[in-house]
Each structure stands twice: as C-alpha cells, then as structure tokens.
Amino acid sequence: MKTYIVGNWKLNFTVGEASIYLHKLLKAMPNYRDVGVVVAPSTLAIQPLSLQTDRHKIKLAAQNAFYRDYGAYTGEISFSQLRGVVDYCIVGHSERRYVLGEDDKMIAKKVEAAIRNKITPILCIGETESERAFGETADVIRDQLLGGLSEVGDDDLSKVIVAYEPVWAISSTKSSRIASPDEISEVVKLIRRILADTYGIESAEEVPVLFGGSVKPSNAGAYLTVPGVNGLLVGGASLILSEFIDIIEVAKRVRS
C-alpha cells in the first residue's frame, strides 16, 4: 500500500504564495513512486495551483466541500465543482466539527459526494482530551467513524482514506502534547477492527489510515513505523518547506 503525505495548509498562504511555495517543492522533489504527496490549499488557491502542479509528483487535496452538486447555497463550493480538479477532500476535520459545528451526518454526505464525483475522501476522526480523560476514545471513534460511513457501501470502502487526528494531539489547541506511537497504535487497531467488524477484514484492510498531530520531522518515523499506519496528515511543518520535504524524505526511507 502506498504511504501518503498529506500536507494541510488550513487558512495560510495566498494565491501567490501558495504558488511559489509550491514550484518549489515541485523542484525540489523527485517522482516517489511508493510515497503520495499531497497538499491541501485555501479554495481560492485550489484552481490556479491545479494549472502548475505535476500530478505525477503532487496532487491536491481541497480542505472542505459541500454535499450538495448545485443549488442555492451560498458561499459553497460542491464536490462537482472540484471534479477533476482535485483528486482528495478532507472531511469532518476536528475544526470543521468542534469550531464550525458540522455533525456526523453532515460529514457522511460529504464522504458520500466525494465519492459520487470521483474525490477520495480523507475522513477525519478523533477525541478530544476530555473525551479521552474520561475513557471515552473508543465510543468516539466508532461513533465518528461509523457515522461518516453510514452512507458508504461495501464497494466503495476502497476509495476513502481515515485519517486519525486527536484533537488533543493538534498543534493549534491549548492543550497539545505529543501523541506516543502506543496511544496511535492502540486507536488504529480500534480502526481496523471496527472497519473489519463492518466491512470485512479484506475490506479493512485495503483502507489507508493517517495520523495526524504535531506531525514533524522528528516524529515522523516513529508514526510511520506503527503498524497499520500508512500516511500522516501534516498541519504547521507542511507550511515550512524544508520541513515538510524532510517528512516526505522520512517516509521515502520507511518505505525503503
């Protein structure tokens, strides 16, 4: 399975900057074959960068779409919009669910029209640390992760990608602190068995799982070396390039 390196610009960088950060990581960077790149810019940078980036080398992710592919809607932007634009959606982000208040079946819709118009979702789930202070962790997994589901077959499990984000794990919340590969591993598990229980373990296991949360250059291996881990989902280092190439390169080696 390829390991995917998801850079997640969030409300950074304008057009032109957007731009030239990325001619530079399109020269900076060879074609890994075994390694997908991806970034996900602010929506108005998404059109241009389409223009200059080389698919063979980077793809791009949007950060948020709407379920809807057309109507009155004010200020969204639909998954049929960005068909053939992008190839990945970031879904049920932490701050999509906590500061912008999307639920569970916003999000299931989500995941369900990225996949009508050919957009693999990247679903995003975690607790917060309340939740886990309390021993809530797996009721808030499955929850989220059955919830953003609900609307996919045993088909189209193939297409999506989960990426696990602990909201107490993120770098932009008060209350971060650096997520242990075991704490990653016991969740991931959780994953892959509640995907099994669902879908089937074949099913299961052709779905790629991200982590993501103060991903660095200095943590990089460790995450990747945890089993049943094939991607990271990178916030602040993915806006440093040297820092972001160095993850890259990290995951290039693990693949190794």
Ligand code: PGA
Second form
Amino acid sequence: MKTYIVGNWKLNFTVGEASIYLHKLLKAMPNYRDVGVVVAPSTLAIQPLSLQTDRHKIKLAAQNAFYRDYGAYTGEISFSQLRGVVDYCIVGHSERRYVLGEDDKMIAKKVEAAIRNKITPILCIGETESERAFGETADVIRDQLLGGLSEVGDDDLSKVIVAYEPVWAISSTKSSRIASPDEISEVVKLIRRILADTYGIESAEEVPVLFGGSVKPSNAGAYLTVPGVNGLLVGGASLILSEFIDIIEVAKRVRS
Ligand code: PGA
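Can you now output the form predicted together with 2-phosphoglycolic acid (PGA)? The one shown was the form predicted alone.
Then the entire complex follows, led off by the chain already shown.
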C-alpha cells in the first residue's frame, strides 16, 4: 500500500498563490512511486490547478462537495461536477462537522456520492477533547466510522480512505497538546478492529488509515511509524512549501 501525504489547504491561498505553490512543488518533487502526494486547494482553484498538475506526481482533492449531482442547491458543487477533475475528496472534516453542522447522515451520503463518481473519499473521524476526557473516544470513533460508511457496500470499502483526526490535536499551538504515537496507535487499532468486525479482516486491511492533527516535519516520522498508519493529513504545515516537502521526504525515508 502507498503512503499518502495529503495537504489540506483549508480556506487559504488565492488562485494565483495556489498556482505558484503547485508550480514550485512540482519542480521540487521527484516522482516517489510509494508516496502518494495529494493537495486539497479551495474549490475555486481546483479547475486551474487540474490543468497545471502532473497527475503522476501530485493528485488533487476537493475539501468538500454536495451529495446531489445537480438541482436547486444554491452555493453547492457536486461530486459529479468534480468527476475527472479531482481524484480525492475530504469528507466529514471536523471543521465541517462542528463549524458547518454536518452530521453522520449527510457525511454518509457524501461518501456514497464520491464513490459513485469515481472520487476516493477521505473520511475524517475523531473525538473532541471533552469526549476523550469523558471516556467516549471509542464510541465516537465507532459512530462516526460506521455512520460515515453506512451507505458503502462491502465491495466498495476498498475505495475509501479513513483519516483519524482527533479534534483536540488539530491546529495545535505551542501551548496546546499534540497526539502521541501511543494515543494514535490505540485508536487506529480500534478503527481496524471495527472495520474487520464489520467487513472482514481482508477488506479491512485494504483501507488506508491516515493520521492528521498538527503534523510537522519534526513529528511526521514518529506518526508514520505507528503500526497501521498509512499516511498523513497535513493542514497548517502544508501551507509552507518547505515544510510540506520535508514531510514528503520523511515519508520517502520511512518507506525505504
Ligand atoms: P493541522 O490540520 O495540520 O493544521 O492540525 C489538519 C487538518 O485539519 O486536516
């Protein structure tokens, strides 16, 4: 299985800035066969970047899309419109769950619509700080994982990527906490156990599980060597080209 390094640019970069970044990234980056590099620009930048990128080196992800293909849904963009333009779409990011009010039911429809349109959903799940403090992590992970996958048939499980992103570890500042490899390991084991119990061991093993939450070049190696982790979802550090390249280099070293 490939190691995935996914840069989530969130609401950052104008189209021009995104284009310059991608140009520099493509220039700096050799083609590592075992490392799949993906960037998720703002919706506005997706189309121009798709004309600019070399898909052998870098693939594009959307940060969100709507589950209906067309219709009276003002402001939305559909997976069918993104079909052939992006290879991946982040679905159920905690910022969409908690800032924009998405629930597991909507997220499940988005996962289904992505697969139907040949786009790999990156299903994000993770507990909040208070859920962890109250011992609810396992329940939250189970609910979000099985809830998000509720419209995925057994044959389609291999078309999904899962990202474990504890909400308390996202965008951490110097004073706040980041996740330890042991904490990640425990939850990733749980994710794999739930997938195995629900879909069978073989299918469960085919699902890439990524980790995200304040990933930096300095901790990427430790996170990538957690058993069962197949890649990283990188927010803040992916906005700094040199840091993102360093994380890709770490992934390459870990793989070789
Ligand atoms: P962060 O964001 O790396 O800035 O913590 C990760 C994410 O939200 O996907």
